[in-house]
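Quick heads-up: it's one chain on its own, the form predicted alone, in structure tokens.
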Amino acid sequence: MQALGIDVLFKGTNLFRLLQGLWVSIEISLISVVISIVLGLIVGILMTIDRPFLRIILKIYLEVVRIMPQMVLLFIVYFGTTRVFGWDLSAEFSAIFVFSFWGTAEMGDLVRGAIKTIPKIQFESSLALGFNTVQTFVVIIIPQTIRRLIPLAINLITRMIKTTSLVMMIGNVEVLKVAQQIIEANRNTSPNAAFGVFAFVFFLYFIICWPISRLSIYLEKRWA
């Protein structure tokens, strides 16, 4: 165990330190999902209405997310804003915006892809019912378009669990951050204690992830 540097796991309040790190990973990613799942679906909503302008502003949104890395927008907004503007923003602050950011913007593309699939005729028939469009959404259109995205809102977790990795750029004390710091603690005594402690932050990621990828593929193959 020691050859493999996995001793250093055992050490003092290692152990614990990592599993803290890991909840403050869990914590960013859940705050960042509940955001992105109730703004996501007011964008994609949005982004079915024909409107130019605001399709073309959502369009704009959308790509930019796509194109700009997360990294760089965690930069952008913890230390330039905080230059910029003189903020006083905290790092966790500063990752649940940016991956609330993200995440809308998928789950917005996601809700709008899921609004399309649902036959034309569920509209037709509401109005006919005397619906109008808000009550359309509200009560036929909105639980179908849920139905179809909590599997792809459970691979959106697992998605922001492994990104919240990005944070220790920023100075967040979460599981990867830890795992530097001890390493960097025991770098004289367990020479290869890198290899020990990123492997047990891999377990802990596994072990979290797994369970919810697997269940996302479950309800996609059930409610497909």
The other form holds:
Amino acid sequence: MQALGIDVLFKGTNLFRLLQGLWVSIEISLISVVISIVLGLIVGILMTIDRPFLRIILKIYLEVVRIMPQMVLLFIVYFGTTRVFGWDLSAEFSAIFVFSFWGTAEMGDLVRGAIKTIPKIQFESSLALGFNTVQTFVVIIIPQTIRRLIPLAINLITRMIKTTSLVMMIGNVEVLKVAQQIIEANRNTSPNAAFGVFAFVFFLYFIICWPISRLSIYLEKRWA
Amino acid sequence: MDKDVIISYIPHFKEALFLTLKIGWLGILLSLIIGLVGASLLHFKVKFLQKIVGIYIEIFRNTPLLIQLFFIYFALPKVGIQITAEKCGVLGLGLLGGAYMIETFRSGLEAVTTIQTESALSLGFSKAKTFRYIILPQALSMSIPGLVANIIFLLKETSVFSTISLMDLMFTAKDLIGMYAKTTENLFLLVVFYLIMLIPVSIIGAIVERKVRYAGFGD
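Next block: the form predicted together with the partner chain, after the form predicted alone:
And the full complex, kicking off with our chain again.
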């Protein structure tokens, strides 16, 4: 155990600190997911509406998110905009902003795909019955897409949690940063701490993401 | 933004682009090999190996690349496995990508109807030849959209390499910002170079996707 540096985990409050760091990651991803789902629904609906100008704007937005690495977006918001506009952003706010920006596009695309599968007759019937466009979407179309969307939204949570590991790069103290601190602090007493601590962090991410992604697959199969 | 500063930084970014591309493509190549082998193992339901492939997919799909790289680069040397940053990048990207590629290829293989196999066998193809000449080409062309998405995803993920001090685009930008504090210029170049790297892939992907749509024949 000593050789693999696993003992370091149980020294002092190390384990607690790691879990606390993990909570920071989870908190950021949960907030971002909630924002992404709400905004994603709106963006997804807007994408199915036939307005050329709107369509071009949303297309550009989607492509930007698809092509730019999240890390670059993080840097632009955290270092770039603060420099250009002179405001002060916390690392946590920047992270939530970037992940919501990314998640909204992802979710929007999923919503668009789900709406596309609803037969056109549903729209026409609902309009013929006197519902207006907003009511048609809220009361008729979206409820029909929910079963298809929930597994995909759950899957988005795991992707979000995995992506939050990047916030370390803009100085947010989350699980990976804590892991590094612990390794540095114990460099002399247990030089092999890197193995035990990183293995534990690896395990932590897996143990959180795995059940969620299984749930998503299960629901997808069950409701398909 | 200062034009002269931008021009003077371009060589640094060009160098970083080549390194990113080199590691990126090697990693993608590795992931394609892993993907093909893994998907074939799953397709033929090879005992035991099939289980290992399943576990491998779950592990690598459910952890971030950043942690995988940290584990390979910082933790493995402690148990005597030491590799250079470049090899670590290729290996990390290949292993992560492999898990995604297997899924893509497998869904392609699953999409080929069983009647294709049966017809080929009844026409006298051997099992191996059926797979090589009948099933695989159809499966590959059906997995092209997923493949393109995976390749773009993996090239984007290369930005994580900067954490194990590989001099990729991200690292260069961070380094130059740290030295000369020209934040806006560097971020501008960073975005431009990522666009240079990824837009062609995206366009070529769309063209290839259109070209190989012969798999649907007979539907």
